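Next up is one chain by itself, shown in structure tokens, the form predicted alone.
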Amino acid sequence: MEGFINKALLIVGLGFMGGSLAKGLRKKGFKKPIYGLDINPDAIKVGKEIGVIDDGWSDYDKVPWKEIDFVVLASPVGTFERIANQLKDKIERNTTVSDLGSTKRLVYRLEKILPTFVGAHPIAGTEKSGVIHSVDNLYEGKKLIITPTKETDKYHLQRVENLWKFLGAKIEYMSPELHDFVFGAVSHLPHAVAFALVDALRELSQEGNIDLFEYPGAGFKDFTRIAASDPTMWRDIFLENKDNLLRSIRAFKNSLERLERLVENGEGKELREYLNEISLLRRSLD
């Protein structure tokens, strides 16, 4: 099933996600060359040393573009348009371009620059960053959202689908708008809350003149693990999906204010009912 790439794959942005894509392909028996392009020469150096890529560059002009027929953008989403403008006059005419980004309405802007672009978002990741932390099973068995538009070319759409089938992902289709609403709520909001919760503990430490970070238990560490994620990546996601994130933050604030009122008013019965309702809902997810 390697026909989805006839020449070589180029991963732009050789970090945890891009490195895990390369490792996953190798694990599945992918034999074609895998190249890397990253503004950080150290990422390329490490990627080559640990065998994630066959070769790599930090200079667009050094990339052997004629050898490449599939490109995946794995850098922060805020870089995508700049990268697309760099690629448009360099890639071969029938080169498929896709991405791993967590926001998708930018697909409409990208496909105007690159007509062969197809938006994709693997629902996988950790708080780790850097190619050194990449793993070979990150995408196996995970959901992969593809977000075609009316302009999406069917040939390139099929190639992207075949890539992720080869990796063992479970493919779903969504419009870019629905994707950004859904993941603004279930992914971007939890990350925003985790960052804000750590900040709240910092503020309370100053207020109480005690370092509260010396005392967190497993619950706090589990809940805020994702606040250790790459700040540049999440800055770009928050700003790119600003309207949906703000809508989700407002919904969260409303829920927090409801909880605050129940506690402040000492409404024990109502508080227990509320907590029980939410507890049952959460257990239903497992």
Given for the second form:
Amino acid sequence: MEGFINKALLIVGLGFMGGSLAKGLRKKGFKKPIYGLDINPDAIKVGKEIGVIDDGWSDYDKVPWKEIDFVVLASPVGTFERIANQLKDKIERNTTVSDLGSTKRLVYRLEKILPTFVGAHPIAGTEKSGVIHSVDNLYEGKKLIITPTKETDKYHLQRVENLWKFLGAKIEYMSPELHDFVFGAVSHLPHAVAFALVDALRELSQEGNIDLFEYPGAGFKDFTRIAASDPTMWRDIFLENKDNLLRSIRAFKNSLERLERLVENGEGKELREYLNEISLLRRSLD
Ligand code: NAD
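Switch from the form predicted alone to the form predicted in complex with nicotinamide-adenine-dinucleotide (NAD) and give that structure.
All chains and molecules follow, beginning with the one already shown.
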């Protein structure tokens, strides 16, 4: 089963996610050419060296546009509009354009520029970035959210579905609005909190005149792994999904204040009950 790319695939932004897309396709036996376009020439160089792409460029004018019938945007979400504007006069008329971006209301802006655009977000990743860390099984068995709108063209939607089915992902559909609310809560909030927690320990280190990072407990390490994520990517996500992130941060502050009050008032019984409720809920998730 292929039926999604007849000529060649171009990945714009050849980092961890884009590289993993290329590797995953090859692992599944995809035979057509895979190209990369990245503002960082080193990403292209490494991508070619490790055999992730067949060829790649940093210059739009060098790309063999006529050979390409599928483009995936895999750079930080803040770059997508600019890239779409660059692509619009270069791609062949029936080229499907999709993305791997973590926020989805920008689909409305992108489909105005590129009528063949279909928004997609794989629910898979790590705190590592760069093509060098890409893996060939990232998307297998993982959720892939497609966010169609009234304007989404059925033919291009089908091609995007076929691509992800071929990779073994589990496809779900959401409106861009629902997507951004859901992932604002389950992904963007935890990242924001992890960044803030590391910052809090930095502040406390200064206050206590001791380097607290010399004593990282397992809890701290588990909890803050994602604070090592790429700053550009997360700046773009936080700003693109500002309203939902702020709403999630407010909910988190309320929860933290509730815990703070219970501790402050020494309400042992209530505190135990609260922790028990949350602990049971968390255990039920695994
Ligand atoms: P990455 O930093 O590994 O790779 C991004 C690549 O994009 C880099 O090679 C960079 O040089 C390139 N780039 C930056 N600006 C560009 C531009 N204007 N034109 C062309 N290339 C450009 O990042 P990643 O982890 O692969 O994330 C890529 C996308 O995937 C982001 O949109 C992110 O929101 C989304 N995403 C990431 C994860 C994750 O866990 N890493 C999960 C789901 C979705």
